[in-house]
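In the block that follows, a single chain appears as structure tokens, in the form predicted on its own.
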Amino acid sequence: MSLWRLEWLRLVRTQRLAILGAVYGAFALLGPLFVRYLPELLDALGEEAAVLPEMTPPDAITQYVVNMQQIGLLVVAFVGAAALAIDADFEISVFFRSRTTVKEIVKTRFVMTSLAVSGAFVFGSVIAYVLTGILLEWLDVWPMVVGVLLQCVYLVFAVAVIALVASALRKTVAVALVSVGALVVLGLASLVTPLAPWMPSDLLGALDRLIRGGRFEYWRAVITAVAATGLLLVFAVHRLDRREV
């Protein structure tokens, strides 16, 4: 059995897929949801919906984004400790090593794990847009597909941050934790600006700004994300194949 078709195995079997699929099929429609209904549920709360400001059919997609920057990020970090903390397990870190080599190892897994994620969002993008479109108003398809490609970047580079983090640490729970913590970090250095353009944190707000009429300027944090994804994936496998299992 091929390493490609172990890990398909894998994703499926532990439910890693469905739970990615589920989590964001469930934010994308509440997002819709949420912005469509919110003035008759405040209605029947005995609350006044005037003072909130008008709801916009972009609203929908921004409430879908924001869960998936927070609840969805975690759950893509845990799912991506899963698969790339390849020495959580002693024995199985020994039946794997003992066959190939790290870099497939982590290859395979990466790849798996970023087509899984970025499929996931897809999946919950398409929900979202629909829903919208069914409920609010149809929105221009082409700022959704770029925006939604741009938030498929930074998964990827995320999923390599996780890799890093699983080259200098042993237990899943650990990889998963520091890895947020560490996306948080760059999150944050994006808030210094003149390196705001440059930072990997940017895309996740290019859906939200394309959908509402932005212009494209995301190709220098597109530089960066490339960039550092391949060069976070070359450390990892370097730090992995040195260290003693």
The other form holds:
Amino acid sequence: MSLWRLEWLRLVRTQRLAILGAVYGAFALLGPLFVRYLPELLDALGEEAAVLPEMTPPDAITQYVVNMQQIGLLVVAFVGAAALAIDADFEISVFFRSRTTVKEIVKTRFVMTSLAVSGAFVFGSVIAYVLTGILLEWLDVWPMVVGVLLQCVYLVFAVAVIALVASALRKTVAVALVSVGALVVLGLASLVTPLAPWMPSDLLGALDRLIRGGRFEYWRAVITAVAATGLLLVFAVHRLDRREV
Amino acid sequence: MENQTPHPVITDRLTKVYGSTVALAGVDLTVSRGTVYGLVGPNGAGKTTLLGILAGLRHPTSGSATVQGRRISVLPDTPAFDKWLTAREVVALSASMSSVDVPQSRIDEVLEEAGLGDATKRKVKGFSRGMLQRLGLAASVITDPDVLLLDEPAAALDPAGRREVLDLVDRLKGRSTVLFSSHILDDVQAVSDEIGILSRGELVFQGPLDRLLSEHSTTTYGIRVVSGVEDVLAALAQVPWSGTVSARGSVVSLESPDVDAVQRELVPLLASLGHPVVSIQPISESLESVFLKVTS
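Condition change, the form predicted on its own to the form predicted together with the partner chain:
Whole complex next, starting from this chain.
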């Protein structure tokens, strides 16, 4: 019964993996269906379809991505906080901290949470891509693959932010909400700063832009996201190590 | 045990301050290898803080705490585990995190010893507090710890459960160094080789139980007479070596700080009174009364 297996059981037995899959899967289905059947929907409602711009196959993916940036990120924050708020319960914290190092605890929880949220996003992306292909038009696969990978880099960065917040706060809900707040603030900051291409938040729009023929210009954001993820984790472990239980 | 230092747990002027509250004030604790050390004290005396520092979960304000051993196990007073794990998984996880390689049969054996033999596959979610405490103990014992720190290990258990836990602690003697806190003095008396008494953050006594009782208890003698209780009371009240004298029925109690004088003078005094004496016997003082005396 290793810590890795423990984290797998945490994802499976608490239904968190199922919830992630369900949320991402549901929005992945809704995006293409919405774009494909929007005219029929509007007809049924008696609305004038002409007032809306024409929907294109990439819009199906955009629908999915936008939903994931909002509701999906909230789910990620709660799933991540539930795993990474290691001192939320004093007695459970004592059980772990007195037997292994904070570094080991954070490492396994960070990796497994990152894999789970990234896996859920990939799962949803595959559904959205295939359904878009079946209902609308097959998109180029490589921009899609690269965009999904960039989005996963951002999700891993988001989990590292949650880890850092968990080193400052103890309660799961507080960690989740403050993490969401921090990610939103970082996202807004990237809109107004000249450093936008270096901000991890820039990766959020990568998938949408790439499938619409945009150039790959995200290496700076990737470098920042990877470096920040490492630093955030080191800082989080340091803080948790020093924190009294 | 690979490290053979004679005192695996030592604190040196250990002090812990929370804001304006002094939780520990210069505690010098020494626990001998392979012994069971009972830490007693009233609520708020600093027991949990002391164990927390020894476990590395809290930091001292000043002074130092040294716990030597390859494996150190800690059990809080109300242990808790992820509710979706089974009892067997909790114990296996504890062993794994402590880098102890144990077969499944040993895990089941430890659970059996802790009284959870029929709950090995049950999820922790449905466990009572007593069962959680047994599970916590099993998760500690499985690591074969060099030092075991237990905070009120039997507090939530019924009398039978308490007995089992104390037996389990007793069996660890010689193999592990056990430091356990308790407010149940009978438990401490039952299994401890040495005890420490914490009062308002200070270690007011440390040493073998016998020494505590001999140093801090006054000798009380019970003198049962057939008649003449009043005469005996009057005579004892006049001798310089008597302390507190009282009577209950035909038994006169004599509490004296001067044991030598009592042993030398009491029998001749009673003989001089001429009343028939049934028995004279020392009455040992309970740990509880000594504890109250020391901590008052």
